[in-house]
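Presented as structure tokens, the chain that follows is alone, the form predicted alone.
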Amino acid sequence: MSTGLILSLVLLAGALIWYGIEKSRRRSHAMDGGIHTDITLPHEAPFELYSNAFSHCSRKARLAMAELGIAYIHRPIDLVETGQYQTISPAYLKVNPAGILPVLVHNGHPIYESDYILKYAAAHAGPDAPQLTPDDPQKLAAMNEWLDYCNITNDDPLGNPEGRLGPCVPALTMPIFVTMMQCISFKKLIPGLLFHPDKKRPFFFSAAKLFGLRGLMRAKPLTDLVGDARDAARNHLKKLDDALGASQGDWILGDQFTLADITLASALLRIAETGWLDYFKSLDDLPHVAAYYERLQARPSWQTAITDKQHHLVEQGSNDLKALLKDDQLIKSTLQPLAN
């Protein structure tokens, strides 16, 4: 056996051993939503929040913390869209073995899943915090309906877009994902291809990097996915406009600002920054949605939770997408046709 062959076999064996060890260090599994008092994480403050600047659910958590005036240490975590696969790193998987954002840590105990975090924060804020959950049983039920309406589930994030606004958001986000990938090196995509438990995501991001938005427009299943979400979201925004018009106050449930407004704020932000809100307003008269979104942006919590946490790659991706929609007629006509 030649020396070269022996060396190659040794290197191959070493690579396989490294991969096996690293794979075991990055093993993930689902975690139930809510607080886990059986887990105590290292912490420096009563409240700590692990979140991402671009994550839809992270934004909900930060808005709630800001509205409630809860002081916390922010632990920013990257997704590949903002630079790297930090959620599947061994360090983060000790915080959340599911590898999902956000995570609120209270006195060392983690609270998983954003809607649980919102309700937990509202229940554990100080005595001077505003009340973000209604006392009236009917309004409380309506609030929970809006939370579910905007929720993006981990097990089936695209499920039932016709029935709920939340599942429309990931598909509508696809174009900005593609433009943001042009700012990410292929080297940063490798950990996802090797270790991400859901291989569809890293393969999509790799294809986005390789082919760009124009190239992916040739994939009919992908354009159909976006088109279905686009048409469903248009109907949802008309429904939201009607509900806001019927509301007897500035917010979705009337005069009281609630967790429902926070989850709607996050959904509208994602729709706006990907160019869809302007598109929907060009097709339909949405005066109540437009005014509502302006009121949301004017709240002090928006500055604290959204503007101050903005990521330069999100801004770059949004600007690049807007330029493509303006200059490339194929992309514009495919994504945003002049529908009746």
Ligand SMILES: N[C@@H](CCC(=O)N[C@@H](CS)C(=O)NCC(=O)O)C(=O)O
Contents of the next structure:
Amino acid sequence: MSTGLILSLVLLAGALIWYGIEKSRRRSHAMDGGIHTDITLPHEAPFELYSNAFSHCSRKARLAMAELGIAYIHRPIDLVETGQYQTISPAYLKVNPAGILPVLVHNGHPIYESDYILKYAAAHAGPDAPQLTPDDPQKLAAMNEWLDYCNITNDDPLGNPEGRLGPCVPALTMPIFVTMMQCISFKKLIPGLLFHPDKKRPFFFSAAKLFGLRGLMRAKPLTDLVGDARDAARNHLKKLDDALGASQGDWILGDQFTLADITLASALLRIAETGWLDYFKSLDDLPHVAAYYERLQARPSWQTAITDKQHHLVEQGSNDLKALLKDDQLIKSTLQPLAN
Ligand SMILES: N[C@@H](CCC(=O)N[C@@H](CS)C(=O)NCC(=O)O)C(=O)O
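Could I have the structure of this protein in the form predicted together with the ligand, to go alongside the form predicted alone above?
Zooming out: every chain and molecule, the one shown earlier first.
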């Protein structure tokens, strides 16, 4: 056997051993929503929040913490969109073996799943905190319906866009994912290709990086997915506009600002930063949605939870996407055709 061949075999064996070790350090599995008192994580403050600037579910959690006035240590975690696959790092998988954000930690015990986090925070804020869940059982049920309506499920995040706004959110986000990927070096995508448990995601991000938005506009399954979400979201916004018009106060359930407003705020933010809100407003009269979104942005919680935590790559991706929608006819007509 030649020395070159022996060397190649040794290198190959070394690479396989490295891969096996790294993969075993990044084992992940689903976690139930709610508090896990059987787990105690290292912590420095009663409340700690692991979240990402761009993540829709993280924004919900930060808005809730800000509204409730709960002091916490913020532990920012990157998604590949904001620079790296930190959610599949061995360190983060110790915090959440499901490898997703956000996670609230209370006295060391993690609370998984954003809607559980919202309700937990509302129930454990101090006595002076505003009440974000209604006492009235009918309103409470309505609040829970809005939470479900906007929720992104783990098993089928894109499923049933006609039925709920939540699944429309990731699909409508696709175009900004693509523009954000242009700011990330390909090297940063490799850990995802090697270790991400959901291979669809890193393959999509790699294709986004390689082909750009114009290139991806030729992939019919993708444009169909975005198109279905767009048509469904348009109906959802009309429904939301009607509900806001019928509300007896400034918020979706009347005068009381609730967790329902928080989940809607985060969904509207994503729809706005990806250029869809302007598009939907150009097709339909959405006066109540437009005024509601302004009221949400005017709340101090928006400054603390959103503006102060904004990530420069999100801003850049949003501006680049809006410029492409303005200047590139193929992108514009594929993503945002005029209503017939
Ligand atoms: N059902 C979960 C969904 C959480 C989720 O999908 N989080 C995304 C960010 S919005 C995530 O962490 N993804 C990990 C990844 O992209 O690798 C919740 O409501 O908390």
